[in-house]
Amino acid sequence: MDWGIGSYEHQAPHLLPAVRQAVAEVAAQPGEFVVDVGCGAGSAALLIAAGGASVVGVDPAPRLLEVARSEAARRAVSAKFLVGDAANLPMADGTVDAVVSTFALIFVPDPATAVQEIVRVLKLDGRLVFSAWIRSGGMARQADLARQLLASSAKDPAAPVADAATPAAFAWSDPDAVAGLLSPLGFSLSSQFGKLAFTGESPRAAAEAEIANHPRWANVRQALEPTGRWEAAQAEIVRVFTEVNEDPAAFRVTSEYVIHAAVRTGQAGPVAK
């Protein structure tokens, strides 16, 4: 999925409390070099740059990188933004003090390859901080609905349908699973859990904002409009938002997440498959 479709920059501010928490965990110092993997519109990179560290944001969506560059200019902070992804970082070996990824690393198709690439660019005492969704509650319902709608448009209904806006099958939210992935690479791991509330005027207003802006629903729309089923799909999306709503007077859905902080304390060994 192209994360540049839709207007994700209008949805990204909802994530700022968790982004700020991850940035605080990175604790980047002036003079350090930090890479924001899957930077999107640049939320984490811009906060780190404002603190005086040298930052490069990497993302596969050129349009979002342009949004990030414009915002950096508006804030008068120095940050670079380059096309790339977690499996192919445009940095030299052993040059990076810290890697941060806010709700992005979790979407890579091959976790082992991604973390090996991160190890390649990190210094021997480098840090990796990233956030992951816990797939439960309203967020999981939305992801499940998106996959169901995509499946309904597939030429072969029996074929598996991937929703690229849903975290990969690896258990990124499980500290034990993440430790099993990172420990052979010389990392020690700590994890902290949090909750993030998404709010709106009403379930319908929240659903309409997601439909208008989020790449997930732009992807679904592209698939369903040619079949004539997009109008019915919108009604189904509103229904799900209504069912998961936690605030009878407006709209609120609470999503749980975890922030993993890993520090390289030893040499890399073989990666667990």
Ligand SMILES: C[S@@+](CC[C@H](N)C(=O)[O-])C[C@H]1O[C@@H](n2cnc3c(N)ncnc32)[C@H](O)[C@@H]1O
Given for the second form:
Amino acid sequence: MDWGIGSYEHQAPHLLPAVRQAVAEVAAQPGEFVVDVGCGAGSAALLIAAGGASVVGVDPAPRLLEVARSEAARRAVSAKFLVGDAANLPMADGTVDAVVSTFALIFVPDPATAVQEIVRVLKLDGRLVFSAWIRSGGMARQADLARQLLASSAKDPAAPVADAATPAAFAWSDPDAVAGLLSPLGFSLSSQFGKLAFTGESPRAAAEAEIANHPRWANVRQALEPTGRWEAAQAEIVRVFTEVNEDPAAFRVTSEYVIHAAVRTGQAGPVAK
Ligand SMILES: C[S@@+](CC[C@H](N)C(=O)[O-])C[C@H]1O[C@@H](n2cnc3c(N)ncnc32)[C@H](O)[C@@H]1O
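Hand over the structure of the form predicted together with this ligand; the form predicted on its own is what we had up.
Next comes the full complex, this chain leading.
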């Protein structure tokens, strides 16, 4: 899925409390070289660059990189934004002090390959900080609905459907699973858990804002509009937002996440598959 469809830049600010926490965990020093993998509209990259580190944001979505560049200019912050993929980073071996990835590394199709690539670019004492959603509650219901709607529009109803806005099958939120991936590469890991509230005036208003902006629903819309089922799908989305609402007077959905901070302290061993 192209995260450049829709207007992810209007969704990204909702994640800022968790992004700030990840940025604090990176603790980038002026003069350090930091790479933001899956930078999107540049939330983490811009905060880190404002602190004086040298920052490159990498993302496969060119339109979001344009948004990030404009925002860097608006804030008078110096950061570079390059098209790229976590599995093929445009950096030389052993040159990066820290890699940060806020809710992005979790979307790579092959976790072991992406982690190996991050290890390739990191210095021997480099660090990796990334955040992952804990799949539960309202967020999981929305992901299930997106998959169900995409499946309903598939030519072959038996074919597997991937909602690209749903993280890959790897248990990125599980510290043991992540340690299994990173420990053989010489990292030690610490993880902290947090909660993020998505709020709005009402379930309908929140659903309509997400439908207008979120790449996930833009993707569903592209699939369903030609089948004439998009109108009905929007009603379904509003219904699910109403079901998962935690605030009878307005709208709130609480999502849980984890921030993993990995420091490279030893030489690389074999990669866990
Ligand atoms: C939920 S957004 C997060 C964006 C940003 N880090 C933030 O915190 O707002 C997920 C991002 O991951 C990017 N992404 C998806 N697959 C990727 C991959 N294989 N390598 C690098 N980035 C990827 C998407 O293009 C998108 O910008």
